[in-house]
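Shown here is one chain on its own, the form predicted on its own, set out as structure tokens.
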Amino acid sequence: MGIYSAEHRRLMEIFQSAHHQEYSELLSSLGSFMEKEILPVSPRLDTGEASIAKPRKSLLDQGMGLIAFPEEYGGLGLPFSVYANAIELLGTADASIALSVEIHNAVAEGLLRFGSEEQRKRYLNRIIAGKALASFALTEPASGSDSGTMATTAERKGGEYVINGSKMFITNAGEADLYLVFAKTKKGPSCFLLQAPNPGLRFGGDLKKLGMRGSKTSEVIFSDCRVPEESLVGEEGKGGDYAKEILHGARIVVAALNVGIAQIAYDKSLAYAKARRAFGKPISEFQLIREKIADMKTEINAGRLLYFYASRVKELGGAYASEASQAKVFATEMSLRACDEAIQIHGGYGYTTEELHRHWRDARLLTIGEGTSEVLRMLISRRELARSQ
């Protein structure tokens, strides 16, 4: 699709502005992929048509994973504002596919900031070479941004865990080789790393939903499941703390997913303003659509900026939180905004043409996903009064 290569071809030439050489040649060339691989199966997923698992697979293999993570464990040590653009691209060419790979990377990253050295060295390279994959474990049928309400608890008993209780709309679930899967112990919420297959894991249906629908997302049900010690990832009770800061991460690359939607959707509205007539001309050259062209680039740059301004802020070792949700907000509550005029701007088309609508459909879901807009807000009032006090 030209329009992709074109606003791809531009992305780079300002990443490369911005960064050595080496980053925006491996962003074109992870850009040229997904455009081949990754875009033309994008509306067979969202129908049930085509599975995530052969595209998602040749993405990792690609090095998508790889990108900021140290070379000690097998990664590239890119700085993460070369993934996040890396994950605004796949946005672009699948957001079912970017959603699951960013789940996927968020559990790495957990284990590097706070799994052990035995840890890291015997799964981190697997996770992020795409050799196994891996799932989030959060979020519970009546706890969802309040994770300090989870129900699921886990036991010591001799050398093992025993885990019992269920998480709900689990990215993954049913697919992935991993879990980092939070549970309630004597001192509080802990983080575990559960391999699957096991015996005492089983998973719900397929969850049908809106949008994302290339994305596998079903309950997962622990019942007598048994972890050995070694699985508890940092220390006991401060799982909620490790939620919180790998949830940190995953907003700006959230913000950059949503980046990624906004303008494959602004670049159908282009192509389809300019072709288009009505009353003998181009619908372009009416005012109202030109509002719409100039509202939507304007937003979507905005929001690129911030994810990369929030990247840059987690890059040099500050505190980003507040950051972070300012990004997600802004970007994920942008994105509808932009999908909604893009369907405004197609008319009967847009209501009508999945290729379309979908877009905004996968949009829908990241207002809620990893901190729903209103909490977030509630997050970044609260950080940023400390900041003045």
Ligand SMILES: Cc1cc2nc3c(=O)[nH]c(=O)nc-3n(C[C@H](O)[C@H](O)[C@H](O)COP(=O)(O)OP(=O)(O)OC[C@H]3O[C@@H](n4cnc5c(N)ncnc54)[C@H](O)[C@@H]3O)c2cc1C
Second form
Amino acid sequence: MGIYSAEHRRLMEIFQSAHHQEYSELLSSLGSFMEKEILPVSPRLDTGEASIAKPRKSLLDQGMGLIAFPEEYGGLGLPFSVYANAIELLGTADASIALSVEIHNAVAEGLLRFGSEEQRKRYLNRIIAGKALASFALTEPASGSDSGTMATTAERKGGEYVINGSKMFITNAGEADLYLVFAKTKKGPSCFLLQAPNPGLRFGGDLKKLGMRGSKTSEVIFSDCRVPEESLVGEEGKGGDYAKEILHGARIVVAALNVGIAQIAYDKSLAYAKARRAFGKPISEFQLIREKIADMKTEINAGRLLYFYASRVKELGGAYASEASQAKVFATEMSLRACDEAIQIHGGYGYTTEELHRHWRDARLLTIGEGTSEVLRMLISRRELARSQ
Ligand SMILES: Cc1cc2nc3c(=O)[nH]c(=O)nc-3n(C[C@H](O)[C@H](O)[C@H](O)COP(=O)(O)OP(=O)(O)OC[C@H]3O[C@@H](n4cnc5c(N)ncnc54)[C@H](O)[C@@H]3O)c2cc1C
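Having seen the form predicted on its own, I'd like the form predicted in complex with the ligand now, please.
And the full complex, kicking off with our chain again.
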């Protein structure tokens, strides 16, 4: 089974007609690479028999990080929707690599938007070209959704900041070369770019997880971690705003990732429904199975349109926090429903086939990570109520 769906091919055609052929050529070439190099290794990443480092690096070498960044920093200067679409394909090929790459790229977007020209020149090219792996460290053991109550501090001493505290559930931790860290200064939450290794920086062990097992997640601990004052990103006290802005963009991408997971669960279900026979005919002939297929397909396309729509709003420079959250809430919850129905369609084999469980386990993270569904529903309603005033 491959990673292209009929809809995905159609979306590429839309890109082709609406924009330029180069978008669809790029997506085809990345997709072919994923199908050949990422999809086959995916089950072994889940079981821990293969490491994420090599396939992720080879994917970044193919230009997966470059898509939506300006050409002056080595990027391809293409629209955000093209990048989101590439992440959908990657979510189908392997969700763990998609998560790791999505967070890595979110750090690059943060630097592009809020970093100094010197920071951009020094780091951005290396990150998007895959020469340095990046990690985003906001959540703490005692503060997640309520990240404004962070306890990690950054004290200015001479020409340095001294960071103390810890961050929890950090993707790419221990592997990354660069960490975008949020810590409180006298002026409030602030943002820093830390280079590893640093004598004051260490990591907890790799956390055991329900899904996304190919990606690394761990605690990041700062003990008198000294960084030069040039490590401050943007202005002191504005880190909370930067984190929110970075997450708005990342939520569109997470929605795309989840559409990718739902798509592979659907493709497997469709193939199984045609092959499995009961009462003298393929189960795809039964109306109640057909209802599931119809609902799964409709919802997957709805998720795809929502992330595409949010991407376009972002590209056009409008306020997109609500649209990004709508796409994420819908697509993450939809992919869980799709993965659950996939298990149901496979019957007893669904309950006993690890290959199907993996998609549900991977999807399960993303109604929690990068903004829980509860918190994002609050955000959507707040923004929409304010818009209607
Ligand atoms: C595998 C994994 C990878 C992750 N990667 C990263 C990473 O790279 N970087 C990073 O910074 N973080 C990362 N996270 C952290 C993730 O973003 C947080 O887990 C998430 O934001 C939720 O925070 P929390 O776990 O503290 O839950 P809490 O905020 O404690 O929430 C617990 C429950 O309470 C609900 N809740 C909270 N506030 C409200 C409210 N006001 N109204 C209604 N309900 C509410 C939540 O929706 C949730 O159901 C990762 C987490 C995991 C599991």
